[in-house]
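The chain below stands alone, shown as structure tokens; this is the form predicted on its own.
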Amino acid sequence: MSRRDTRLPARRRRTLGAVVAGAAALVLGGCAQDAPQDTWQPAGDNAQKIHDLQWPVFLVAGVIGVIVLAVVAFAVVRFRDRGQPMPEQSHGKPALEIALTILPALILVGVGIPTVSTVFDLAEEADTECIINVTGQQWWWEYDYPVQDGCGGISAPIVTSGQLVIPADTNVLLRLTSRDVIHSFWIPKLNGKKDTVPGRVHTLRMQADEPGIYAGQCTEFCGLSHANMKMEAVALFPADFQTWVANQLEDYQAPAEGSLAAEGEATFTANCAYCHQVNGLTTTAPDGSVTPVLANPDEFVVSGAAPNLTNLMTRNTFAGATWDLLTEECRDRVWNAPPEEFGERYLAGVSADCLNEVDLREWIRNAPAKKPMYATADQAANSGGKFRGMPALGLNESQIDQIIAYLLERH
């Protein structure tokens, strides 16, 4: 009798080869250098503590995993059914049972002690020098800098969104909450995750070793556009951070009369200021009286808030940090700047020649078509007439030109 051919058919070999190649591509892709959200590339003291804990744990887990898989593979091959008698059972061997109980317990103790110690270290707040309130809502992040002596001194409140600006090499205390559902704040290179829960305040210490931009993501499913709820932390040298604070607190300057931006100011006031605040924006009545324009997003938005657009063009992103305000070339120039040049490039803001006008126009023209949101009239009817996200305002191209010209002056 000839020996049975045990080779796999050609079709199965090709399929197996494709599976192996795909798995290898995924593994190698996960090892890419300079990934924006790479937990294995810590850029701050808190992230370094997590890194110092996780790599030995992963190493031990990997070794144990290989041993277990090897034993299972050996058992499957060595004791596969050939019609032989049942193999000898290990039940009733006290030495083996005790060893297999004590060894996992020792491993858990070895992991548990440094884990508990790290958790307590990460919860430390006494060494923080700056306080920032962080509020999550569908689907963006608001950053509120209260008046304080910390952060080098902030003399008036600052409210911004999308990009969390912090002084480098400084322990910052974030006070996190939510206005609607549970979100989770995570900037992998700077610290671990922390949930934001309505009605509660959770704290998180943040610190970046060097100036730069660090990407993050909401990691708690929070509805339709959860995947589009991003954030960025911008670290600046303390002197540059003070320049940023001064820029945010500058008095409002109205556009030159008769300019396209002045037309944009009127268009913005008539269509956008119901929800979006611009500090210092006023209207003048026929009798000459001047009235501040105050947004009332609580009347129109489920979360009761919309991004404050004061000095919008000092930021690099919009719409919950989903899109860049900068063109790709200008963005790369900022993101890849060396630490000593980063502050100057970031503080330059968004100029007309660097503006990503394509995405910004699409957003102003029809926001729900660009980012999934419950922002149509039918969807608002199910939320008491309030939207979850920015609705389409029905602006024509001329009005969009005016608003963009107006926003460009906010840098």
Given for the second form:
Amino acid sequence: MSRRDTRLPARRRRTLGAVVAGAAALVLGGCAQDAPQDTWQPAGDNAQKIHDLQWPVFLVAGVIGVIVLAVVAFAVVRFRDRGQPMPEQSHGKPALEIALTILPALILVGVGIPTVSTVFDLAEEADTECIINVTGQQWWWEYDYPVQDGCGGISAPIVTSGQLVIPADTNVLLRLTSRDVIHSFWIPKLNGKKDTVPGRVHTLRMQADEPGIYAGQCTEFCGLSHANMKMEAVALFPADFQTWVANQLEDYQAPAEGSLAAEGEATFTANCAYCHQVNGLTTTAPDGSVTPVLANPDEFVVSGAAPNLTNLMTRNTFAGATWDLLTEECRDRVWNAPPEEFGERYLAGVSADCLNEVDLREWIRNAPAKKPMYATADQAANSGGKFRGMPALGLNESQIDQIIAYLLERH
Amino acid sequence: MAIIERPSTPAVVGAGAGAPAVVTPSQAYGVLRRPVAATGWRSWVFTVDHKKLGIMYGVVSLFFFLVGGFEALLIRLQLAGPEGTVLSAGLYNEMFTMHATTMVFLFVMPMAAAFANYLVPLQIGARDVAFPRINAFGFWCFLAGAIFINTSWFLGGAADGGWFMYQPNANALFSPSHGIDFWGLGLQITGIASLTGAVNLIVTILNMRAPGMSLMKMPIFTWMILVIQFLLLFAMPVITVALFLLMFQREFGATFFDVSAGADPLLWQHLFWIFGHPEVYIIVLPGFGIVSEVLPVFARKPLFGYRFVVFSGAAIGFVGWGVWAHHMFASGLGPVSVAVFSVATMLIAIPTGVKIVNWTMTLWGGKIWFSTAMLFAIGLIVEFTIGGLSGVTHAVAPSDTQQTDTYYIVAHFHYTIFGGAVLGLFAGFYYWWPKIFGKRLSESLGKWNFWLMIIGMNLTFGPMHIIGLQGQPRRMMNWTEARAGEGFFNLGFWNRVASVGSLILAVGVAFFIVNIWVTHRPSSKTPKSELDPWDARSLEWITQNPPKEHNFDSIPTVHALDEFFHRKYEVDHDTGEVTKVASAEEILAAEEAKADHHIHLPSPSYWPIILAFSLPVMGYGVIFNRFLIVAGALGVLLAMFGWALEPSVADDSDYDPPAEGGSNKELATIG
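Could you switch over to the form predicted in complex with the partner chain, since the one displayed so far is the form predicted on its own?
Up next: the whole complex, starting with the chain shown before.
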């Protein structure tokens, strides 16, 4: 691909930039090693463009700051009252004033020109190679992949949540909207943020140089659980991405008859499937007729949506990416994977050994106790009986066991 | 003088319609006597004196500064460690919403109004503002609105939508408590204070300056206040409209921002920020005006480039209208708008930079006296410069999309608002305290006050730059170890530093309160201040400390910028040598010797406070019971008629015992 040729010099430029930026950062307290949402560690073209623009500005601002503070400090020490006579009553020097007005104006022209060109650069949509629709609602994100030739080809719609899976080294265009209030989509290492506004569709470019997980968070205040509305972008090599797509589109696998998971399927259908869609799930009536189970979250939830759980265990998080589905040890294995091994580890999904059962169990038992939401009956009274988030379902422990067993098979 | 005198001949209205109706406003219409007491609580509650109103503005806003500070401490306590549990999610959201609301609307704005009310008439050589009863009405509206907003804490919860109340999150569906109703209606009421104050001060400054004081000889503080009043005059109507739309949307089912009805929630953002951006200059320019007074006094030389400071202030006020969308770089405006507003935002850095240059050059070549007021003023130059420069980094729109709604922005606006506005106000406290209260605050406690506040603010807000660039969004009730990172820049460490810093800041502020107590407690040994404790330069010092009720025995005639300085000192224009030719006492004695013998001051009135406190009754009515709207409206109507029919000067019969020789009292009886 021709893209690769252009990327190498870009990397070298980055190294150079990083050295200079490092110096600026020491002054301004920017760049650091390990916070996953560090805004000074771009991992894709778009974030890189922003970074290339911002570090010189920080540097210039830092230098000006140091000069001003040094002049003030000097004046304060040099011209302190040491018994000298009353100073000359000078009213100013217009030439100096004008010079010191023009100088910052010139600096700002120097900043303004690349700013404007970067603004237009980042709004470019013509080079899109893959489109994903992103919808925010209190307090989670839904990702849906329309049928397209892009993204290496997607033959049927995929609806998922928790983690935005994208092909690496590909120009992805996110089409963002919201079902309730304004949210903001932000994966700092891949691009700046963009608000998701109900009734509007905004676009945001995404591109990740290498496979890996990139953390993000909703950044427009969106109510009670704003802090618990996180997201993760997962980049996979295009081949791995195709594996992921194929996996998402696999037919429904009913649990083995008589297994705990099979009981779970019935419990799930009776308690969860009102809101949560599992594609391919069916019920069989006493007369033998088979009907698909269709979720209808519109009736129960203010936003009118609940996460699609068809392939829950291919994701690593749940409840608005607030909790991990993986135990800490397994999570670290995925997060710390070198790029070439990342795809394999991620695509393994969540196995029974790796499942973080503690948090998942607490969540199913009493979701509003774990994540602040308006999901009790009194609170729902304010919104026409509809919840904002998952209510406590009053399930007993064996029902929860069944549901977990069932969900564990949702690969 | 624009103070209305009692007409000596009957006014004629309705001429041309048969027999003219004759109205003599001096006639008493009410059954109650005018509250003419010169002492006791009545002399404060019913006063129309700009100085008493200024002090009351100051006391109330200082109280709300402490309230807002307490809210801030709770927020920092919550964020001191991961997964904080000091506050619930809902209470946390109320806390940061009310922290901002309190600090912006109930502290910085009214504290600026306190200074403006007290000082503008003194600085321009006037005996009061143009409309004294409207001035009183403004203060009581502010107090009524402030109380109204804060009663929400006890009536189902305070506002929880963030101080910019983005739609649709601020709708009744998503914020079912009455908090946002209290917030919106309360700000309408305090908004009346801002608007009446703006009209009042503009008229006062443009019409009531002492003879000889051309606009370019006007003290710089008054200039900045004038710019601010024009900003308020045009900005308050915008937020008023927005708040009405919000009220109708929440209370009466309107759909101004409702997507399903074809509207766009971004309309709210535009309305809010068209108000909100001028608002930040409304907040910060008083501080700029104060330090522009303080720096020359303590550097013993005139403000460097007075004209540049005036025009840059006006330029900030003007360009400030064209940058509102920089608060919305991430809201999807499209690249053309973003580019335009990005460049406009950079433009505003230029006049702001001019001010910093001029302040620095004022210090240059001076003879600097490090009084507490001066320390705060120098602190402002330093801290505001940091805030201004971080502002430039997010004028760069693409860079802003990484920074907006993170703690980096929180750091930025605290450096500008705390470092710009609040440090300026503290410089003003220490500088004008002897003018207003007749005693200097303790300088040694003042130094503690200053250094602890400076250290505290840098420890609190400095780390927020790091926290924000490390990706921590604002308005989150907690942060988690999983996203905190490790190493030098880890969020955990710097969040703790910020929390410790906030405690130091609080102790610094406590020193200010202690300082007031130590200076004014009954057993205080603090002597009465000298007449001219700082060797000041402007007109407000050519009168006693504190000034008499009528400010000046005779209105000074102005010949120069820094009039007072030029009366005290003679400057040899060839050598630049400065010689003292008169003392402050001599100058004052000369002025008092030619005292005016007929000074008319308007009398106190019941109506402003009655009118103002009828408004929250209507507010409660909107929220709880529509009958209360009617009750409040009757109060409004009564007060308006009472006010309209009340003469500006009390009738002789209002005095007990009745005044003799007419209510145009001789100097001796009012002084």
